[in-house]
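A lone chain, given as structure tokens: the form predicted on its own.
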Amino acid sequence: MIQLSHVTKTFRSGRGQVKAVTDVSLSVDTGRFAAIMGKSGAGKSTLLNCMGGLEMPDGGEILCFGTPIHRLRAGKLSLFQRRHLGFIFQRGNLLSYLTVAENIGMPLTLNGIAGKVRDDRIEALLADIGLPSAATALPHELSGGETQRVSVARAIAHHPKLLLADEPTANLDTATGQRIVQLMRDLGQDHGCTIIMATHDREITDIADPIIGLKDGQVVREEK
């Protein structure tokens, strides 16, 4: 279970202090596909980054499967992220100098998974995302939808407990975006992964549960 209690995050800017997240408390049960909904600037990305330890909250507590990640020092936090978390970003964030297979295999290598086990898992994931012949392709040779499919495979490769996706369909057409979300859901279910996705795409409401509404950094509704 993911639990947030009174989480607050403030940034300094030329306009002074800006509260991106204000007193947010929520929970997501293990194995759920949750959506954080809200317009641009609502605080979705900041909240997601806090959940994954990419940013530290100024106040409040974040328990990730019982681990208080807001208290972990850099080394232990990095190890926790490497073992238990997967991230999908809006633009894919694939490493341009690595092939598709090498990008997918990176989290496996970092977790000490090598040899035939690593190769077999990469091959299986390439088949799962519908790109079995793209192993040696470089990121610039992929379409936007293919890039995001590879990003999903990379994020799920090491069987993380939690998958965090920040607007993964924002730069895709509707049909491609729906396929990406379905892929995330299917792979998450196959591996028993909890998924939390930040989005403003209303189509997600058909499959997400719970739906967490965010406005001006505050939870305005939570639907099951």
The other form holds:
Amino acid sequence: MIQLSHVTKTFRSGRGQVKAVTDVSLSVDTGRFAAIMGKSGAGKSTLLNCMGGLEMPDGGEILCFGTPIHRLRAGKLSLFQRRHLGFIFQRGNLLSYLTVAENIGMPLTLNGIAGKVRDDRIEALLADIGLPSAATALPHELSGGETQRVSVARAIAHHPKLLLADEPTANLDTATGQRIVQLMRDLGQDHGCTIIMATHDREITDIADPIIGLKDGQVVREEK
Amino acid sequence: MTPGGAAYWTRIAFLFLVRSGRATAALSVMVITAVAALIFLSALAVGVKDAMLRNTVGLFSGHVTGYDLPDSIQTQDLVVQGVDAVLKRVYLPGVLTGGRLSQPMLLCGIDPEQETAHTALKMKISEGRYPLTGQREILVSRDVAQTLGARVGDRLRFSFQTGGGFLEYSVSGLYHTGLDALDREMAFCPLETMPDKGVPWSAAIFLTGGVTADAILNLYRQHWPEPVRFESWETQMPDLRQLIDLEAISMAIVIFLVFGVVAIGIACSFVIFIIRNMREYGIMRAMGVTTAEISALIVAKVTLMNLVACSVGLLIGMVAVLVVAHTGGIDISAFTSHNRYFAVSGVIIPRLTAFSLWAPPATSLLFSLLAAVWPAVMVARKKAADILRLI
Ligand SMILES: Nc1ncnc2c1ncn2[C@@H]1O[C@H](COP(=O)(O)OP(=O)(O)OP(=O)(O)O)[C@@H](O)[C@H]1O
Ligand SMILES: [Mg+2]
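Could I have the structure of this protein in the form predicted together with its partner chain, to go alongside the form predicted on its own above?
Let's see the whole complex now, leading with the same chain.
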């Protein structure tokens, strides 16, 4: 379970103080596919980053499967992230100089999975994402949709407990975007992975549960 | 650290360098050029120093001079490892007279064949030629000839100070070196034409390139204690010693500046090279790669690249130095003809030394690594979200 209580994040910027997230409390049960929805600037990315330890909240608590992630020191946080978290961003997820297989293999290596186990898992994932022959391709040789599919494969390769996706479909057409969301759900749920995804996309509402509405950094509604 | 730690990150660094082909190539070209140029410059500095020494020492005196040697010591006895040649000389003081004019003079008995083979005085003969072995001939300086009103072929009389007596010599040639010690006080004749006055002989010892006088001096002094004396060119020619030091200092300043400019150029290029990929470090941070691992990756990139580029640069620099050295060096005689420290020839032959080989690659590696510190610290200090927002 992911539990946030009274999470606040303020940025000091050229515009003065920007309250990106204000007193957000919410929880997502293990194994769920949650969507964070809201307009641009609503604070979706900030909230997601706080959940994954990419950003430190100014106040409040974040319990990630019981671990107070906001209190972990840098080294511990990294080890927690590599073991239990997977990230997908809107763009530029892959390391440009590594092949598809090497990209997918990195979280495996980081978690001490090597040799045949690793190779087999990469192969299976490539089949799952429908790119069985792309192992040796470099990221710049892929289309946008293919890149995001590989990103999904890499994000869940090490069977994380939590998959955080920040508008992974924003740069794609609707059909391709839906395939990506499907893929995340299918692959994630095989391993009981909790998924939290930020999106503007209304069509996601069919799959997602719960749906968390965000406006000006505050939760405005929580559905289902 | 990751299981497989250093090896894994080195492999990733290698893949990065290979697959970032163009950027790697551009940066490599810069490092290769810099290293090769620095090696050549350092070798050239050594070459200038060598040339000054070779010129002054090679003209007549030799690197080491032995005084008061008894006849029990032969020239061959002094030939040890590192010694190129030992020339026997006997000095007899006296007065040289031509017509009604005369001048005090130190007559130096030499072996013409050995002297012409190992010293460059012959190149300073402006008129006539070197005395021939067995001939009662004398080589005097242009200045002395002028003072005595003598010309080539004239007969001069040398009166010996020790034990009296005199001999007549015909002037075989005139020379001019620009060095007072040679031009004002000395004249040369074949050794065997001198009367045997039972005086000890002197030795002019020429060393092979790269051998220091000190090493040979110590050896000689151990073998032949006082009253036999040995002195190096440094004691004999303190002015040359100082000039070489001065030259070394000015060259060191130039080299320091050039190294500095090159080092900063390399450092800046590496900063750009590393920062270019900032987003990827952000992605790695999000994947849970520790800052230590990212630092290791950056260090591996910088080190691998330097290893390859510096090796190539080293090779090119070395080949350039060797090619120039073996094709006769760089002739700067147009600029040195009136410089007495280039009395023999104005050719500079660059020479590789340990310093000229290790300093340029070390500079490159050091400043590349220093350049890596800033991006590495940036990756470590910033939150992953901030890094990802950068680009
Ligand atoms: N590092 C930062 N410095 C200053 N202000 C920031 C920073 N990050 C976010 N903000 C501000 O916080 C607010 C929320 O930003 P956030 O990126 O979380 O929104 P979002 O919902 O993800 O928007 P989008 O849908 O456009 O991605 C915005 O007003 C933004 O300008
Ligand atoms: Mg966002």
